[in-house]
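Single chain ahead, written as structure tokens, the form predicted on its own.
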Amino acid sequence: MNIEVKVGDITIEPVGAIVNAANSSLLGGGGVDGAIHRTAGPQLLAECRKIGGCPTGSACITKAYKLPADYVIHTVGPIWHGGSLDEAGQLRSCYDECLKLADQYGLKSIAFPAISCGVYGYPHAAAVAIAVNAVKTFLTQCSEEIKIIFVCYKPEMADLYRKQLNLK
């Protein structure tokens, strides 16, 4: 399988294109929403603007303007409110949305966040779980190649992606 683990910033990942966990006005915030609209710049913003927004679950695409990928595609992951509210159907149809766009604008690589694990409060095996599922199905259905970077800021993060994967 072509998926990476690796512990660092998403924002200088030289990809096709990044994930942005964003929220569903598109317009930033904090964690790695706010991190990828301040290195993208303003006209990132002003191109989220004209989406008028994204529902949870969706995902949409934008030029990466001074980001070193191609393009980011904004999904909005869950809220955790304890598992009864289909949260894990959002959270799946938000990987799976990302990478059907991914595989319409043929893209030979794709950078992930850990979804819906920060403030969003997501259990993070279980959405790690979730992750990788979508990815293996994915990747078991493309016709094109494409390789799968799982980008995490903690190292513990990064160790339950390898666990899952089980990779060293």
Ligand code: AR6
Second form
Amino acid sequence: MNIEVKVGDITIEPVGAIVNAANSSLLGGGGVDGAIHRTAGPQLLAECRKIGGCPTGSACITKAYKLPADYVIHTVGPIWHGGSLDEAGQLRSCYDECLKLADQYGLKSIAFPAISCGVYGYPHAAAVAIAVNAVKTFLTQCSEEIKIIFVCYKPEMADLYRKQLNLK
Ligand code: AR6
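I have the form predicted on its own already, so could you send the form predicted together with the named molecule?
Okay, now the whole complex, with that chain kicking things off.
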């Protein structure tokens, strides 16, 4: 499987697209969203403003401006409310929609942060299981070679991905 797990800052990844864990306004925020907008520069916010928003579970693509990636795929993860509001379905949809865009744009690599695992409060192990399942399903169905990188800010999160992927 063409899947890698890394600890670090997603904004330095020179990939086809980095995924942004955005909010539905697409107008920036804290966490990985703040880091991406800070590094990309104000043109990213201007392009996001034109898009006008993105519903939870959906994704949209922009240029990456000063980032080393070619594109940013913005997706809006669910806020965790205890699990009865289809948070799992919405999180799965985030991964599926991002991967669909990567495929449509013919990207060779895509880097994901742990969507919804910061201020949105999704339980980490459950979120990691959804991320890994979505990516594995995509890779078995996809005809093109595409590399998937899970970039984790914290080593504990990387351990969860490695465990889910049966990597050492
Ligand atoms: N590189 C990789 N991962 C990161 C980075 C980074 N530079 N910075 C943080 N993380 P969060 P969410 C990890 O809160 O839960 C924003 O304000 C972080 O440790 O960024 O989906 C948006 O505007 C965590 O594991 O996203 C929304 O309002 C993961 O990225 C809201 O937060 C996601 O944490 C979205 O919340």
